[in-house]
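Coming up is one lone chain in structure tokens, specifically the form predicted on its own.
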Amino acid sequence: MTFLPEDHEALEEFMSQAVSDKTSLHVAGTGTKEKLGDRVTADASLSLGRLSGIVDYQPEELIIVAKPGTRMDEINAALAEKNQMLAFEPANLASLYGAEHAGSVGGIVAANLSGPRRISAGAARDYLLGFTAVSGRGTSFTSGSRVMKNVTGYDLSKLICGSMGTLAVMSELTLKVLPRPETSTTLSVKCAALAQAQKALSAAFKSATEPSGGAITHARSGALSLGDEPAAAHVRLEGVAQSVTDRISTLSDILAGFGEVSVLEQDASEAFWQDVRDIAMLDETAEQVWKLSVAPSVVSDVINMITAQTSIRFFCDWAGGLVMLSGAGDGLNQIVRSAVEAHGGGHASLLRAPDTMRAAISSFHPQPAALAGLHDRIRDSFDPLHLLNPGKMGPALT
């Protein structure tokens, strides 16, 4: 069975009905990220599909209100009209998971996807100023405001990011915009490996040219396979054409002790980004994609420790603090993870694998007890049947 409501009312009537009736439920938009997280198995479906449009656009308040069914195609095509765009870039998995489009708006928000532009300007979490949702105890509230603010209450909007649709159903989300920039121009510097990649990115960043991104791609090709073979290293510019010009300049002395610099220009620089954006500088036929959170410092390391026991593709974004990586075999798994937790810690989930093995394996990294224990209370608040996509986030504690 699955339901389609087309208003809040009839989202808050059928949810009331499920939580009188323990009746689970996998919630999702337009279904292009289906097998993004662990597998949900439910008694019904809950599609927001027809729960879609732009409620409110006002350019000159740097806000949209839209349904969370909305598809992205549609907000980024507004926003252009306006010259405006979503400032943490969501990235368009369409190829990843082979969808037809990037998906919807309520589901870029649910899973938090963040892209190059995260480094300098945020993530979903730190735009989603307000929304309505009915919770899975099937009771309407609303978080926030239309303006960023607002200290009234608590901020569940950095709570909601992220979690995946297991803890309320939105049926309305407003979003802060940003104007786009007046022009992009990214600098690369080809380096003898990915450590010194890493660290003209970190000079890079640590200067005033205020970058907005920071990728490490193969000096000739998409993705590295090794850390030790030539690495460029890239850096976005954005902003004021007179001052990217000087910043430009500035930059190029800083990373010219790196090795010889390059200069992509507009149209160049932003089919750059939408590739590192939109992780297509992997295999599209790869078994498994991964997403490797690290400190920069460490890349080197952590994928050294993975490239001396198997073969891998990968690229890095966030200045090097995050990882795309693509492989193959049963034990990959437990390679990455280990490689992520003896340089430090940080995260390593699973984007894409066949569906045996994500039956037999989280897509999330393993949380400590008391982390564990947290998101579990906090979940048990929201919905404390566990009737909303039972099993996305991983098995509970209790």
The other form holds:
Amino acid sequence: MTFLPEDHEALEEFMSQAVSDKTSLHVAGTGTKEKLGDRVTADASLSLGRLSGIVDYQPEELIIVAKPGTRMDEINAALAEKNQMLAFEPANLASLYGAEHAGSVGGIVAANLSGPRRISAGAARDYLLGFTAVSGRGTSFTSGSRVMKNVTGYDLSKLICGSMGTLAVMSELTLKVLPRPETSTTLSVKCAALAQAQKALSAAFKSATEPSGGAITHARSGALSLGDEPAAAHVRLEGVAQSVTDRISTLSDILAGFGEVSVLEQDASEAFWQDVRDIAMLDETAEQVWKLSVAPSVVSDVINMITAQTSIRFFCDWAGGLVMLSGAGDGLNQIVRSAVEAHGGGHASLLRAPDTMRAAISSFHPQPAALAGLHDRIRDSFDPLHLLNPGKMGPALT
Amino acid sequence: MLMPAPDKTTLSRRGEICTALKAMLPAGCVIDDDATMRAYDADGLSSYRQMPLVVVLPETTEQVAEVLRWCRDNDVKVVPRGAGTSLSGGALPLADGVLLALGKFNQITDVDFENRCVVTQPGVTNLGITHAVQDEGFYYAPDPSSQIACSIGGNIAENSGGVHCLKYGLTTNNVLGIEMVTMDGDILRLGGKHLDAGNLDVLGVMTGSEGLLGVVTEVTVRILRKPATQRAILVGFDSAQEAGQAVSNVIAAGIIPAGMEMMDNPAINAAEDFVQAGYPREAAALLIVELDGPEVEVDYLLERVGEVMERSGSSSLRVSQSEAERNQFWAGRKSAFPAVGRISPDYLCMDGTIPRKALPEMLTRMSAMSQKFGLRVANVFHAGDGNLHPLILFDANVEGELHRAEEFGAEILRNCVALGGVLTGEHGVGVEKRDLMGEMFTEEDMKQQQRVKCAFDPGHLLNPGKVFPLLHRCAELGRLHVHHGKLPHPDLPRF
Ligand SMILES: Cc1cc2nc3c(=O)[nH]c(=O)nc-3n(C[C@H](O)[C@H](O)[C@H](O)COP(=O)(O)OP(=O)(O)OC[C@H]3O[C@@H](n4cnc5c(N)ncnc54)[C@H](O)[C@@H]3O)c2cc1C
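Structure of the form predicted in complex with the partner chain, please, following the form predicted on its own?
Next comes the full complex, and the chain you just saw is listed first.
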């Protein structure tokens, strides 16, 4: 059975009982990203679906306070009404995970999921101003605040973001919001090769045109063979209309040096970036989906090294620094992770795979021993009995 | 402010400790004579002074690791120090602690325009990074007023901000990676030229940890292309309350300026006397709003901000017509601290943040407090993000005035918290606000923070006495309080 607390008090009581009984918990928001991260084996389930609702939304203060189970569609609708947004552009991974909706705001934050605007506006972790939670010790605590600028005490928001429910269970969170850009336009340039497309993005991001997205697609669907296959670079410009018009002309001149430039206007631009954001450009049926984060300048070398060994589909975001790829086979893990390590480091995370494979390899990139030890001690400082989502971020060392 | 009582054994072992440190570091890297050590006895919070046990200036990461490991093994405390400009006493030495200064880590190691980042040693100044990339039209965005002096390592430790944080974020939003050394002497690399941790965000919690969790030995920051155009507007108001409301109105109009600063009448006049920036002396409050981006965008936003200001009751408005004039507008604001230093023998600079909408209320309370304590106050604010810098004027030579100024400051910060804000927006807690932490956090909130500290430094050897009012032993913090009560909501669904 699943425990569904409706308020903070019920959550705290339940958790403190779980601590007394040493009951390990499978913690989920609305359960849409169950298959993200490693597999959890726990005694019982805790769902935050009913700990839901917008607590306070102050558009002129640029903050929204919500309970963790609040669905993203509710948050997005409330913000849209005031012409605002979550600037980190959280993905809707419903189709990737076969879920019915984009999930809860707590889940997005716990997974630190950010979309294309990550490159210019920052990640989920940059927008979590504060939270209240119950730790794996069964005690409630608050960190951060509801104001933009705060350095009082350790920034535990950063630890909570991306901790996949392994440190504490949030009962309320405060996010910074920003005005929605008036217009969105995308310039695309056809390139002879991936390396060329990356250079085009680099030129765009080095210019004063303030791109808010930079993606690379590969013309051919299915297995990728590089050679002289054409690629395309896509640069998004957002902002007030006059400004975007002005920047389009500057950027067109820059990109023209790389190949033929075409323009996606408003709706087409938004649709394109939504596909990038939601990882909709990969093979729906692929066995595995991986997410690689590397320095943008090495991306074509990383891809070349991988495609020399196996066949994949992929696209890039974050000016080239993010690779989303799909492929198959037991060896893919080794191939992608060593490609990342051979090119200055970064990480390769497994986003989707059959359960047997998820049981065999960690979704998370292996860490050096000293850092893994520190992660373990940090986790222990919140959850000494390993009650919260045990195994979700890999096995504990201790 | 009470610091933990120095450990007598450590004090008595000073000779032996210096000898050991000299053996592991190159010649000239250990300073143990009083005359030279004197230069390190305080940071920017100069009302607090303390000679360190000894000063070390290592030259390599391995040396930092060796010093820390030795100090851990020998139970000796360590205080990291960058450029010593902290305004909260974060780098205040301990009588029984080694002061580990990063002054020799002063090289930029990699300027990478392709990935738009810079890799640097932590002792390089904030402005030094911009200098290394400005010829190519780039800059490092966070711009503390102390940027010619403060180190990037110190910026990370304090999560420093500046006038342009409103649009470009604090240090934490601009750091991509660090190399750090733990008190155990482990060398860790967090992040790099790629984005996100892909695991627990240790870099995120290191940023703003005030030198309590580890020593930063290398930094990777992102650099931004300089905006095509920057222009500033000076707007005068007859009442500070109206000016505060105008700030909220700009944000409510969907505009995020590059910076939005506010000065009250005493600050305006002190600055005007000092640099003749052309500020309206009669105004009760002045806003400086900076807009940047492509010229057409800046022109358009200037007009819209102008409309908002007029609607909010502005009494004067000037738009900078040249780069020289823009710099002149900023000159007054940027020299506000020294300008106030001229009209008062001493001043305390506070640093609370409040919700923007509480600005008018806070200003009203501030005048009342000024009366109550009988001390003048000049206000400069990073108004756009609600970060206040009230400067409390006093004379340390007058018996009791320092104490009164500190009481006044504490009351301001209590009011910040009461209005929904925080104790510090960018200067850090350090020793200065340590005993006020309980205003904002419960005992359990602080305990959880200290448990994180224990994950890094279980012996509390790194920068103890800072940030937390009570030093709980890690063993005590780790204890679980399990209660075997009945479940209070038997009607709720459970497993
Ligand atoms: C005139 C003036 C104006 C200022 N204006 C601003 C402003 O606009 N915005 C703002 O945010 N701050 C401002 N400050 C405060 C100060 O400059 C910042 O806090 C700055 O980041 C401190 O850097 P530092 O190198 O001087 O650090 P220090 O003062 O030497 O140390 C500060 C803290 O960082 C730790 N530390 C330093 N280096 C390291 C390292 N490598 N590894 C681990 N820990 C380390 C120390 O232990 C200490 O706790 C101002 C200060 C002055 C004097």
